[in-house]
Amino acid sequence: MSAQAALCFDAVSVKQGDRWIVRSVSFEIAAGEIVALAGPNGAGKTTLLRVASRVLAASEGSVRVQGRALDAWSRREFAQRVAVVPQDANIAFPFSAAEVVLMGRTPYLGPMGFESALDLEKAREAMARVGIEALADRSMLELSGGERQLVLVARALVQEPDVLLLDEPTAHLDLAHRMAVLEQVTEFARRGGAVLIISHDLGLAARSCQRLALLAGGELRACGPPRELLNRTILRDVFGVDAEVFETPDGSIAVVARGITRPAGSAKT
């Protein structure tokens, strides 16, 4: 595992109560790179994620953010390098979509946590960016969970981060904001950033990342280029599934799935 890596999992074990939910997971993302963390559900993708963003602990191994451990970071520091989009936030208070994106800016506050013109410029600017301006002064409590995910998504590119890590930030989109999301991540790395995105949607993480990593069981089955991953006996192997993969008119890879074969991720190789 190279020390340099803008993200690196390097032996990663997570286990609650008496089950592992994560055993010994190792990949790293480079700076500019679009790494798309698939599988079955409860292979351990959110876990791994959580334990990224540092909600939970590894029970064993490590991860290191540009060469240095996640703890050796201050709460300031590593909200300055890293942002996170959950799936959904559950946030009771009534904010206003433009307050929530701005608290994107909260790392870089001076002592007295008020926000300067130059803030309120980049919350707008990415509010833009994702298609929601219209939304600025409405309550999270009236938007639908589509929406909610845009403010997330929002946030997060304001806090102007160097990792990214999405969990299915796509999911509740339409077409056209989905399009708009992935646009942005691939800019964000086109500028030098990592990001790290769960995705249950194959074809989607094909046509947006560099690489895939697969888990299931827990464990990492593959890593590697979608176009070399994506094939019949690894869909079987990781999702149980008989799939069909083909090449689409653009170029870009679709994945059909024509019947279960077995549970998902019980076959290891």
Contents of the next structure:
Amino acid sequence: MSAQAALCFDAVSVKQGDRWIVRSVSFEIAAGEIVALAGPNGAGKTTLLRVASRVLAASEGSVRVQGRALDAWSRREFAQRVAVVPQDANIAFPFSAAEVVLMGRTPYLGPMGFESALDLEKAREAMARVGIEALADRSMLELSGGERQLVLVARALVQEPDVLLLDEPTAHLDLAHRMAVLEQVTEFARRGGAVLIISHDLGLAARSCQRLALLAGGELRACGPPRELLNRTILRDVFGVDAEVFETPDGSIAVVARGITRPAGSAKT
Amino acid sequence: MKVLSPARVAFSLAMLGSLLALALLLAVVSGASALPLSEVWRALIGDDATPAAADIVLRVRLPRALLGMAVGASLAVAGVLFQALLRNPLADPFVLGVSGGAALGGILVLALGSSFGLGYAAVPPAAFAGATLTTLLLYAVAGVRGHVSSTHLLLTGVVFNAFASAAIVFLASISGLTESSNIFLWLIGSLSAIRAEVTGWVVFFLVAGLACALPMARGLNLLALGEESAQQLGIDVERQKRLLLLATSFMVGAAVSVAGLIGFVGLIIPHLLRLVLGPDHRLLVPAAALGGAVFLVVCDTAARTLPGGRELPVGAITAVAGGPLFLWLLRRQQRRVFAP
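Form predicted in complex with the partner chain structure, per the form predicted alone context:
Okay, now the whole complex, with that chain kicking things off.
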């Protein structure tokens, strides 16, 4: 494993109670690369992402960001390198979209931290990029799930990280918003950022990611270019479904599940 | 794009400061004995007022108004902090039972302390202990893996309040306190029994609590999106929580030691201020201190100048205002949760 990897999982295991949620997972993501993390529910995807964002400690193994172990970073430095887009935000108080986006500037401000004109400019730019300038002064409580998701993407961008971790960022989104988010993720990688994106949408993974990591029962079953991995055998092994893989005329990939080959959840054994 | 600027903070706090000055003025000129404004003014600036007027203004009304300020500010700031830490706008030291825990601690000392040689000075530390233990209990009962369920939290608070009130009455009656000291006033909350020796505690912990909370105000904003989000933005959430829960327990403990169970200040004031000023804690925390001070001073002035010449405990007034507001907030929160 090279020290240059932007994000590196080295034999990461997570144990909760007596149960191994994640077992000896190793892979790395280079700068400029997008890796999709897929697998059945309960496979340990979100757990892995929580380890990488330092809110959960690995029981064994380690995660490195730019060659440095997670503990070696100060909280502030780490937040300047790694940003997270969570699945959904339920917010407790009526903060406006702009205020939430500006929260992304926290790792650059002092504790009493009032934002500078530059911070405001960056927030404005990030909101424009995901197309939510019009929502700036609206309360987060009034926004739809999809709009809130875009606010969280803008917040992560304004954090100016080197590594972006996304947990099913497109789950609540309609097609147009889904494209908008993916475009931003692709653009982020094109500028040299590393991306780990959890997604249930294998077609999307195939379209926008260089590599696909398939997790089942807490173990990494396969990791490689999506086109190589998306076939009947692997889909049956990982997801327990009988699925067909189609290629559309423009080269996109669609996965269609025909039936279940084993009861859901048995993949965990 | 509307964002909080230092200028807006300064302006809002200046406005609230002026309101507080007006409330103080109102408090020192009104009372059972009618003193002309000029007489009150002379007493305040130490210019030869009649001894009676000087006595009323400087020894009765002013200390009581200052105590009201400190208690109101402490309760409102504690409310804001609880709401931010628990991510729940319904959290309030009284509703959560933290005030009740503090009162129980205080009463324990009053009822049983004399057998151990403890005097009134031991009441505040016992109240801090009571408040801290209640907060820990709340987390233990209602919190699962850092997520605190609203329903569990409020139920725990209600049940604990009922328990604390019953225990207080029980302790008071077995130790004969019911006649000697005004247990009734403690239970409903009043500023009429000013204890100079504990007033200093209230001010001290208010200042200490603010000194703790203000540098963390931005971190409190981030908590609105959840503890993990705040952590991912570089906030040491555990440290912040520990420090602020401790500060809150101390503020509540001190306030309860002097004024008993004045309810809902920590609910009403943060809610009103959030409507007017927005949810940003960099403004909300200091504004709650000023707003809580204004509110309690005004309520207390009303309580002691009611027609008929009888004084009402100020806690009765805050509860009459706060109860309906609480129900309305609860209803609104449910609608939000269950909305399609």
